[in-house]
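A lone chain, given as structure tokens: the form predicted alone.
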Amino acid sequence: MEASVTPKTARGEATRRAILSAAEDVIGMRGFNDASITDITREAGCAQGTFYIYFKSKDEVFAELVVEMGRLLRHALSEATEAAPDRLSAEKEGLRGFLTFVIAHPNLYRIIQEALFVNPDAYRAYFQTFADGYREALAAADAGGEIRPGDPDVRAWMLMGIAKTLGERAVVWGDETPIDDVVEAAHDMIVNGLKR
């Protein structure tokens, strides 16, 4: 896919990322079938014409939101465990840093499981890219003996897995269920597995 058109001026990011915006939105609350490029320029405020400088089509401004959720959530991720001693305590404000993320972006959550069914690579790379600093960290803190010897790999998928099974249930299903109580028993999972 070729990246889509980077704006010159202060004015054409501004109008790129309303069309942005107003994509999350529309295909997000409507879905990627149901969502019209006249929805998003309608939400976004701006003429067709003006999306067709910034995107090709709705499929290339569905990628893009795709790549968006990835680099807005890692930069949440990020700051989540920043400060976070070890690695038990980064899973835990991971996951807490995780489902504030997608709670706070319902729509870019739901465009990430239909992405799964509309662009299968882009649904790939987002989760590829996310497994392997994952792994990564992981096998850091298995070498420096802060958790117990294991497969790194599994271990990145069935984390990503807990975090993705538990924002599916917050975001698409509605659970209420506080975050931090959420948090405290998928932590203690993690922590303590189903072992007596």
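Positions refer to the first chain, counted from 1. What you see is a predicted model; the values in this text were computed from it and never measured. Under this definition, the rigid core comprises the largest set of C-alpha atoms superposing within 1.5 Å between the forms. First, how it differs from the form predicted together with another copy of the chain.
Fitting the two forms on the rigid core leaves the C-alpha of residue 18 displaced by at least 2 angstroms between these two forms.
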Second form
Number of protein chains: 2
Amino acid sequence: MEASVTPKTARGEATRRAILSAAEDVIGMRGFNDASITDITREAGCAQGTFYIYFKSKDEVFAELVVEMGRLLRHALSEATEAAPDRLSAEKEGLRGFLTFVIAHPNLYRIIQEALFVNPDAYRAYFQTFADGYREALAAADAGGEIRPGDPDVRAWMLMGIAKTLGERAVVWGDETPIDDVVEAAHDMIVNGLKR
Amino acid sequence: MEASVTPKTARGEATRRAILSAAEDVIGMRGFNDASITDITREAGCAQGTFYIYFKSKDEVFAELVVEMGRLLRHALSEATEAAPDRLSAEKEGLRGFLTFVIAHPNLYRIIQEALFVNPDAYRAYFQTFADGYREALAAADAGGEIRPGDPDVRAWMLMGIAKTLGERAVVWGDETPIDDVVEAAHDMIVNGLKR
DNA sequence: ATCCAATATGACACATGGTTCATGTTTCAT
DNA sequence: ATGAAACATGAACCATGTGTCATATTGGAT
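Return one more block: the form predicted together with another copy of the chain, after the form predicted alone shown previously.
Complete assembly follows, chain above in first position.
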């Protein structure tokens, strides 16, 4: 297992990007095990050996995709919720932002779900970040009297579960209900479940 | 691919069971791709060839495990909820029953989650059954004025997502919070989210 | 007791696909 | 222009593991 290399050149940078992007498509579509390096490099338009210039292994490129998903999603969520005046509207905008993101990035979404089996450590790291942030936000809202008192940890997982499953309904099951309709319906239950 | 055979003898029946049970353990622990037929038959205490007497392929035994999980879980849930006088208490007892079941059958639980990638059709069939039943139960409770009016489909998915994620928290993340505490905390949010 | 279908064996044929490597090409600083 | 580092190639190596098959054993029905 050779050490992977970081590109020193615009050309190398472009190739690395092409491989990473191809990996996202191919692994997202076919799943980790059915996605071969041959498939990925064919999609990227380079030779198989080129893959190993930039990535140590198939597992490494997968791990990088998980990290990328986390980064992109955190960014999307903080943008979506930054203007929210209180916790309950942050919930609404966060859910809308999440669903919008996963519908725009179905391959990354499937990769995250598969990470539980392909790379549990990456999965944990990804999920733990969101769980921690969520719990703190809920604990703060509780302490500030914004919402009903209640276990912030269990609530954080419930809300993540709601988002995750509604995302799966859209991405995996191809449900076509408009995002805003789903958000309204879900938020009704969430807001009543959490409000004082 | 030879046709698989149904046992005609108590001996054959026992062997088939041993293989299925070993497959549950090994696939649940190591994941589908890292679980080899050799691992499964070693665990079952028979030769590799014996596997192919009773199962056409590794995929077939996996599919059967998904079906078994569905059967066992439906049974557990109907037992857990049969005495519930109304929808909201059915939710509470259903959640308790679900968590109790998955904690008792962590391997089957992981297999279901992996089915999305290993055998999407089996995953859909499993999930659709629960989604349909759930939606109908919620629609009936809504029509009967038992709960707040609202989209039964979105709600069904939200509630499944809550259960699924809390199950994952326990099984995959090893959270040790007592089931009853989790149920109480979750039910507070659910009942307020749904009640009139 | 005998026989035959059912059950069991485990070595091996075979396909797959990740990874390596010796070699070739491109880029760019000097 | 030139040399060296970066980049690219793809055939082949090699490990892995599924599924097959010729053969052996078991056990119950007659």
